[in-house]
Amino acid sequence: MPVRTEKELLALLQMRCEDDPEANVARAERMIVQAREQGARLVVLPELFKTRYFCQWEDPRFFDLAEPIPGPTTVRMQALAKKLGVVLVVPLFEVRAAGLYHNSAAILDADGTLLGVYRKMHIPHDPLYYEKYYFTPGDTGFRTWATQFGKISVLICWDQWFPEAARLSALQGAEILIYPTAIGWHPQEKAQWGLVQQQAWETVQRAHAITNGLFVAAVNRVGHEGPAEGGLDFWGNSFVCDPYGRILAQGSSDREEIVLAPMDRTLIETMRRHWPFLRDRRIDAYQDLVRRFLD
């Protein structure tokens, strides 16, 4: 096992995902390594990115994108994490038994072990996110896993908005929180709500990285996918912040690249110590949080 340091480059691959998945994965592998060159130990792909984003959709034929985990993009993706010796967390759209699908990620160790499935938890159901017609809600829960760059948990997208899933997997352990994300613009929207909708999404994820000291990382893919006069356009934006919340890389709204970011884990005991959180947490008067709604 590489030794570890306490500062070590992780990059998030902020990708155009085009309608062939064959083309998606060999972009994909190409960016990898070259995240690998430039130093990364820990390299995070977009939400299902091997398609473009077909949930703007209702279709059927969609479910023939789906594969199993392991399959073939895993193994092949297994492949290349032991060859590089890097850290990889490989989003897919998962076929789990005949008519059970989810919207999962694999993570896989420098050693090209399979550790684990995260399936996305909360599931959209939006004008163009129309994912509760392909998803079913995971199972998985929140979990944490030690990868040989440190201690990892990954969320998808929509589960980035709910501070009980990043608070969830703090409590494990997680050093660093991975949203792997596929969100955008309506383009008729974008004028007079684009920026408030970005700023949002930014503005809630860095808060978990506060409130839980810890390390925020999210990527996203860029581009527009959809009809000309309508679809999405992908804002990109991806980042990473520090436990403080500052954002310590940040790719544009626009171009396909590799966001590399310092993880200094010195950080986390710092502001722990300073703004302890979690030793003055009430977990005695937590309980009604199970509760849908206080009637």
Given for the second form:
There are 2 protein chains.
Amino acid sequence: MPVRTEKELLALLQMRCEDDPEANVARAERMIVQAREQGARLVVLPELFKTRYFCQWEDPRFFDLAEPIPGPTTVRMQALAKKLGVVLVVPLFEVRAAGLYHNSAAILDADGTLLGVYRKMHIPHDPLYYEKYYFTPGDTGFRTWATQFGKISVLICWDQWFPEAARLSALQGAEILIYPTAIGWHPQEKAQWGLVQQQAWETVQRAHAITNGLFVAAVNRVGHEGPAEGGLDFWGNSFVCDPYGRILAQGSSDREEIVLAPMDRTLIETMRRHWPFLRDRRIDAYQDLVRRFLD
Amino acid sequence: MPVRTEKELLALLQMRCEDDPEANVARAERMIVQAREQGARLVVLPELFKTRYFCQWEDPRFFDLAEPIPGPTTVRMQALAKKLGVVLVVPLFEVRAAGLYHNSAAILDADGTLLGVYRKMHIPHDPLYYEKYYFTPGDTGFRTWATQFGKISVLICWDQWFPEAARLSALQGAEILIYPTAIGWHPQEKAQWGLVQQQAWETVQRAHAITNGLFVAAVNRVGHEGPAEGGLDFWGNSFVCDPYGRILAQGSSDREEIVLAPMDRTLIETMRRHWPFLRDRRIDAYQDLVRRFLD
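Structure of the form predicted together with another copy of the chain, please, following the form predicted alone?
Everything in the complex follows now, all chains and molecules, and the chain you saw is the first one.
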């Protein structure tokens, strides 16, 4: 492994999110400054970092939490990106038009430019993750942005479980797949299923790194949100892995922290040269991937 | 977990393969009988089990090792399948016509019927795995067969690294993805890379189980083949995992053995109900998966 250099460090902000959006934005700003002081050139915030994970409830009042992109938080973060010279991935609850909302992320380059917006393509809807109520499925498709840190793709949470999304990002030249996330345990299931669920989540993302020969960075929140009896325990475990699926850095399951990892992007070429999966894809035989089921 | 019943057991024959094809076939027959005695209703042989892994060399004489399907080995195995009432997956070096060879597998039902043939779709070609010299890429596509043991898809070795193949099998209703394999370490790399490579191989296949909500069974050979200085150390580690990616049974890295695992197929529905990935695939956004690269 080459020597770590400042240039190659990326940081995941494993945050605890509270009721007050302003407090969350201010905390994120402080953590971004800290991460930059520690050498990070790319900093990633967790999904919907500005608020509690309100999708535990289906309540029309929560649409008030949304903001446009660009909008107040984007503008604040653009100023910070420019000031610090750091690439930022800023997930936001986006209002695009009256009655049209997305679970989105703004991609900001190190000079403060808003490079683009990704709108979550795969929307879950399961007990306490009632996202189909709030979020229109994205129409951005899967995208890659050339930042000063390298070519990145941003996908969001539930997208993690779909190899198609990872592949389409890799085919655009992504060097890192970035997954802002809000995933947790139902407390009553945790003893029996906690480890199984967290390991499945990690395994699937490590597999994206391997099958596509690139880095994966997933950033999750921590803390209990919702009623004391019930709610969700967000499981943290934010991590970065390399193209071999090796975990380079990983957060705890319960502490707010900055997870810093080095990225030696020469590994992408090295790994793909030895495991040339992109050479051997049978693109003549994949047509049916656009079908729902083959019955 | 429900009680194990005889009906739900599957067996992987983690074999050591020697020079004499007849000895390998006879050994496989003995192991199939043993596996049946232990309760297995589906038995899977490793890739090219009848021979050494001859693809370490590019030598036209090795084409003599191929046989048609149906052919002598298929017929022997059909008789055994019928006699024992066991489903068999029998990988063979297939000669389909003069000069047209495939890395194939015959799928035999428990009444001895030859249900079909799968021809390896993704063909590797890397140091000591010179398969593009021998094997024409398959034209079967990805298939699922309804056996007396359930709906199975058979893929072969290098196919393991391609999520597209796993997905297309799942979309046909496969309950198990079966991967006959011949994968090993280059001895000179083993100390530094052995664990990384074996874990990547395992991680990717466990991820197929999770993203598709089904069982995965991978069977590999063991033993050193080739020159004492060099050659390949086949790494065994044959395993079965469930739709959560949990490993139910796994072989050693160096011993010939029968790996037996129970299959509770009700887990497929249970898991998919809680993690409904098939519901949320964005089939409107996957068209570019049939492209080589998006540049």
